[in-house]
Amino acid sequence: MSTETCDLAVIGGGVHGASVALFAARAGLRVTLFDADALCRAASGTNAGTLTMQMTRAALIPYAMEAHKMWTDASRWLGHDVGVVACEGLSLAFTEREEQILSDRATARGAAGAPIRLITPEETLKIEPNANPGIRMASHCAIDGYANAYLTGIAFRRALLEAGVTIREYTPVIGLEPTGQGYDLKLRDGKASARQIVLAGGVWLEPMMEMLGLRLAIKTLVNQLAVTERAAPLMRTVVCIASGLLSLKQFPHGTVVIGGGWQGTGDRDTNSHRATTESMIGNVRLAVHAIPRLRQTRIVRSWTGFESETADALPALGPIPGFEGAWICGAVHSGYTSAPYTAHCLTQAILGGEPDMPLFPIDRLLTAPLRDPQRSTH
């Protein structure tokens, strides 16, 4: 069997893993990036690309603010355009309970630095005239927007190759073995070795950790999205609903992407997921409720994708306890927004420096170790 060697092996080629690989390679490390699928085509390629403070946990707001700057300046640090549109964001409340949700979130996220404020229905309709006039309240954020997830994958591929990263797509890592000088990675067509490793596998972080004999519960969500035909201008902000996690955005060419709280069905172990009619109806009803003029458009496509979360919806970001030179990155609610900056901070630690902002060590998340590490396929 052939053997590859590198300074850093990144296992998982989503935005988190790709960012770490890029920053580490630019710092001079020999980096190999492994993914069981195509680069940035799993969770990072099927999400709505929303760059929002409204759905980011308060503890992550400072990271998301820095990451938003990176996203809007992607052509400079990434070297390629990712179709970012920076705009304002609105979260709408239609019930008394949703008003309380918005008030609590605005207080917490505002205290963390997000420019979020509560506004009246009248103010909301001045910002977004096509919003449902039946709203009771809205929260407004001056910093929001979205990236084109498809263009992001293309941009990362080009940047990684330019930085000298070896990209191994469709190459699952099926085993990990500490050697004392690093790690041996078992592949289907051979093996590889690395001085350090980063696990950045999203929903597959749980079975990846099992390869090291550790138990880390990762929640698997199946996000369902849809896109409309091209339409006349309907909105100029990113719109969500307080209690539903619905997100709506209209791209410059006119299509509207509907993402939200109604889930599809799927199974991580078989890497399968699909849209359901019930969730399609639920998401569309929420969308039309928020922006009534969407009734005039038609859905042309729907799709699903995995999203991973830890038990507290904050990142798994830092060293893996008991394993020198092993790191973990990802599994956070609305992680697409903060990914470039959290990856930047982790890379600083990998290189032996002090991160610009603290990491989120996983000691808080680990349960009892496994007796027999599993050598599962990822």
Second form
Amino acid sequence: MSTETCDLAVIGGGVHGASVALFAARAGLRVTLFDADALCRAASGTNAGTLTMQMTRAALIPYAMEAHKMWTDASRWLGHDVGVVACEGLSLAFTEREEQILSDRATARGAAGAPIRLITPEETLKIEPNANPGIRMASHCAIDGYANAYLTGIAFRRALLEAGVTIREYTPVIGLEPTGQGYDLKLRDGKASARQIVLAGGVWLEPMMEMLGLRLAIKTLVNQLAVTERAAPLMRTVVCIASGLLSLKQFPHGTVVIGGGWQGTGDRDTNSHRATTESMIGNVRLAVHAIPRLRQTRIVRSWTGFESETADALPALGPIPGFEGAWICGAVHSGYTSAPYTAHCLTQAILGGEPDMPLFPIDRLLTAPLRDPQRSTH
Amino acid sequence: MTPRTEIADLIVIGAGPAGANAALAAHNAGLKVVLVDEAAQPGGQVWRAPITAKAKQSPVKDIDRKMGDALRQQLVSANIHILTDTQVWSADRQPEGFEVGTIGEAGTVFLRAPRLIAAPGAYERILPFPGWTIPGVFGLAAATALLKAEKTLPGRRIIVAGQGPLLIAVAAQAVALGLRPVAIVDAASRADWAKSLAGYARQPRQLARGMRWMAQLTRARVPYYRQHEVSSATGADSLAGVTLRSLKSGETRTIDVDTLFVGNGLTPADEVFRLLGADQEPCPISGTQRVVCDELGRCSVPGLYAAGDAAGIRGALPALHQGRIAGLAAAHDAGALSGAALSAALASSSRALTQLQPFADASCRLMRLSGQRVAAAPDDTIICRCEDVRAGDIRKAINQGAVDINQLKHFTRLGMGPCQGRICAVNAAEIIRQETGAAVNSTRLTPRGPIRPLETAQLIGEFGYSDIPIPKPAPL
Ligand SMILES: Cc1cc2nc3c(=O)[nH]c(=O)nc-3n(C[C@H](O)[C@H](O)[C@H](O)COP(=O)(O)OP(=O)(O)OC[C@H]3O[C@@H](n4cnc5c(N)ncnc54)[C@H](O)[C@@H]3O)c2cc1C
Ligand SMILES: Cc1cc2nc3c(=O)[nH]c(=O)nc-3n(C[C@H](O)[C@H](O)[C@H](O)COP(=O)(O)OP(=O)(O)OC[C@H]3O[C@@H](n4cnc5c(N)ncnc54)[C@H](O)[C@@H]3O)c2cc1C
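Counterpart to the form predicted alone, namely the form predicted together with its partner chain:
Then the entire complex follows, led off by the chain already shown.
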């Protein structure tokens, strides 16, 4: 195995790592992308694909708005299809308390720049005639939509190859050593080296940071989804509810994906996770409550994936303190939506420039180091 | 309203020869058993109960019918708690044991028990060829199910094709119904059958029945194409013609027919085992995968047992004994049967299994579908019928970097339809293996529930908004 040094090694080929690798390669760096599995087979290939402002944290709305533009224009910068559909989005309130949550959240997200307004049940039913007429209120966002997440891997693979990125799948990085000029990456059979590195391991950011002797707590959520068989057109918008525990949309081929962060069970260390029947029944009931005609469909599959979250539920995006040329990118809430733009901002910093929007440096999240950080000397 | 839960000492999935005998053995040893089957009556595939008046009235000289009637009588006499017309759709491990989700007339019912015997039988394989999804093409196994339940077969001009003993069984019964096949198309050679004779001779009654069937076919002068396979079928909305190809010379001929019955062996129904994370191994005889279990049916997951065709294709009589053994083992492991009592009770079934093995091996060898034949499918052959993914699409995806079957699913939607990859996954895996030399592990789809498509209405039942346990809202 050659140990030729590349300019940038990206570790983790989800939507974050793949985007950084793509942008950095386009900017002229020699990039190698490592993934323990195949590209975008973890969260980035199995998520619900919702590109919504109504589930995005207020602090991330400006990033998500920019990223939404990128997703709807994917043919231009990505060059390959991920099945993006832009449409309106609705978030529904069924109780008084939910009305309160909805208006608070609509206000906060509106203030952050999302075109969200509160609408009456009548207006809601005009936009989405199959919605439950018993709703009390809805918030409407003109900018919403979805992608077909399982196409993420194939689309990025093509783009990355065209951009000259070396893709190394089924190649976990198992150790990291600062060398002074960069980093040595320990692989199962050999090693690689790079001037700069990006850790983009999703929920596995925690063990990756441990390779540098740093302790960054990453909470592992086991999100669960279900999908119906192909059905006649039932809905045309992305439908959520005030609490954020439902996301629903019908894909052009007719299947309806039901999600919203209901939890399955799983274990990050063994990379095993599975759906629970309680969550499935709860989530599907909520879906049917929102769009009653879903009662006539059949559920063909449910599945789960790991979503990562930091202690304050804001991203880990920026330089790794004490490690020159080492960067971290991930743990973004509703991270699929914002990924291309947050990755764009991080890449600007990697290239030595000023990012278009501020990063989320992780100094705030680091607890006591596991061992003395070996500072690289330049 | 929360779904109902039933608690037992043992859950048995499948009331075929294996599951029904497992339930009987465990029940007789004192366990509280619940037996579930999606069919209207116990009996499984081979001992399926007649449904229509015509099928019920036909003379009961068939041994399968006799065995089935006897089994149904035994279940009634023993007063086994059995849920028929009830589909198993989930299987979960919990700290106290297993939870099995079922759906039937009563809606969703969860079964819980510290032990679970899974005996859901097998699925038929069909070697994909251009046109295999045209209406008018049926499985051989589906034909046997129709024959048993309704004593009828569709079609006027039929071909019976494929491999293994079902071929002869279906062709002969078609003749008996007055529906003489235009051709029998058998992948095996005379020598292949001759090799199996020694095994078959160990089961004289079955052998005699097989010989009777062969004699009927000879008398009816049904053209018999040995070492041939169906290479394509044509027709738009219904079948119009079938092209046969000699496996030796490659020569082809086309025959006008309106119905084709075709089947190429069986593969274990393994969803329950895979959902529960039980270890799998390649099955040397059928060429597909099977669950790993010891001689008492115990799987790698504690408390889980496998029996019958689901544990590796062996046929009805071995299934009966495997079921009985697993039932006794579960009773013993639950403390209802001493070690000595277990050994004593096992002896007869263990002996029978040993004796039956050569017969099972003989059938399996004839039914084995070679991977090369699957992987040779022309580019325009549909592999995944739910999502219309063709052999050429798969080869293209492999060229673009899909080296395992889960990646292939993302690239092509293969296996994403209602059948969950039950039919296509083994065949797609053969194409991947052929093109990439991939290891077996990377050729299995990640198991996902539900085991069968679920009617949403049945799953969720009637409920009020306040019945939904809505977790804490996500952070703003
Ligand atoms: C079920 C589900 C539904 C979701 N729905 C939505 C939604 O509708 N909208 C939305 O915006 N967001 C959604 N999300 C969140 C979104 O999917 C994630 O935020 C995003 O995909 C995370 O991307 P990532 O690249 O950070 O991580 P991942 O996609 O998890 O990628 C991390 C990669 O790192 C690799 N890796 C790990 N360890 C190593 C190692 N040692 N060496 C090399 N590689 C390694 C892994 O194999 C993996 O490919 C959902 C998440 C889930 C799980
Ligand atoms: C369609 C078909 C037809 C066959 N016909 C013949 C034949 O004519 N002659 C012959 O010798 N062999 C036949 N075989 C082979 C035969 O199945 C076996 O030899 C024998 O029946 C095995 O017994 P078993 O108890 O293991 O499984 P089976 O007899 O298949 O019994 C399994 C039982 O499990 C039930 N089941 C499966 N999944 C679920 C679920 N998710 N929920 C609820 N219930 C479930 C089924 O309804 C079935 O009753 C056939 C096989 C198939 C697949």
